[in-house]
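We begin with a single chain expressed as structure tokens, specifically the form predicted alone.
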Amino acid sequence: MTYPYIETGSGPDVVLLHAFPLSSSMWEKNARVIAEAGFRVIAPDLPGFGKNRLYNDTSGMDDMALGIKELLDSLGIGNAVFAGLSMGGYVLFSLLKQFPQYISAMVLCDTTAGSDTEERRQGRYELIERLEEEGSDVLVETMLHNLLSTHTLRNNVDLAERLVEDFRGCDPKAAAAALRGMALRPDSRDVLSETDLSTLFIFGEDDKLTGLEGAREMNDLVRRSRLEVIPEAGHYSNIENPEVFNRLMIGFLNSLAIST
């Protein structure tokens, strides 16, 4: 059984990877436009999010990006450009590593190449344990506040109570497995330097999580990449400035048509 996923559009395809705790649904603001740009758009959920229930205990990164590949089988689809965001980047790291076939270029939205820290990975194992104990309100108290912009906690509550409602709705068992296997995950920087693709990193210049200072390093290793960085907008770009958002996407998806 494959991912169950979204689609939108049609044309060159694009894939969207949501990032933690969230599912296909963050893109929501997204796809609709970028497929009215002329591009077929498919975000799938990730293992134990959204109405993907399928999860082990620890989902990890490269089995989710096997997953992917084998949702691309299914749909026929021989290589797509890719778009992960934070847990979605790391996905899309483990794609680029086993099966870089199926990526045609890249877009790196507040992600992370490198691997957690010790303290980083001990606060992912702490946050599960209070998952295991306390449930999913857990991540509205723990997390929501740095993933967000300041300007966006300040002006927009209409999407600050969405999200705290779609953080309660999150399986705190696939939460766990998914911190799980992002705790464990290698360092990809070495893959990162050694490709080809063109690649467009976004980032929101308030991400209090993977911040700019990483994003240009990311951008510094790869040799056919630039930086974006969108304002007023922290470590969900996409939804909490989606107009320039989709703006930088679609001018990246239309470069490499122009390109090829």
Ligand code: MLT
The other form holds:
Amino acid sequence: MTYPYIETGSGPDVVLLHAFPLSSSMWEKNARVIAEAGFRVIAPDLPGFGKNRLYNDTSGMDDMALGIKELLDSLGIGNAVFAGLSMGGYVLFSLLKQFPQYISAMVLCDTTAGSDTEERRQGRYELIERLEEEGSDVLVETMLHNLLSTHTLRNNVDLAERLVEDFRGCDPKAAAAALRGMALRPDSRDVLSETDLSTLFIFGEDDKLTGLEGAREMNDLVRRSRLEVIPEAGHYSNIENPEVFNRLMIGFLNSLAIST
Ligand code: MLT
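If the one shown is the form predicted alone, what is the structure of the form predicted together with the ligand?
Complete assembly follows, chain above in first position.
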């Protein structure tokens, strides 16, 4: 069985890879608008999230990239434009390393090509212990305030509340497996520096997790790339400011000479 996914629209294929600890539903507002602009949008659920099942104690980035490749094979898609946000970006780096032929262009959002520092890795293992004891509530307490921009926290209570529900609703075993996978992921800066693919970096101006300094470094590594910064958004730039995010995505997609 391949990864479950949501699909909308018709035209050149665009695959959207979601962040931790969310699911394909984080792309709902983006998928609809991108589809209306003339594209087929496919957004899979990564292991243990949304409608997908959990496969292992560790959801490694390479395993998830293989799952995405198998999904594309099952749909008869030879290559697509990929967008990955944060953990979705980590999966995209692995896909780029293992199966570059499946990618025609990339949008890397609020992510980092570097591996974890020792301190960050340690933080993930502590979070896993707490997840096992206290359940998914701990994700709200330890992560959410850091992910959203100050603007979102002050002005978009509905979004913050929806995310609280999403975080609480996620399976703690799936979250722990993804945290183990992220802790073990390798440095991907070498793969980025070698690619010739057209690449767009999109970052929230107030992303406290994967900040603009890292975004500029990655943008400098890639030969054919551009960095766009989204105002009033933090780490979840696609949901915090969907209007600007969608405009940038569609502008980039229209600039590529792609066809079905
Ligand atoms: C995400 O937003 O996907 C994760 O928070 C990324 C991470 O923990 O490195």
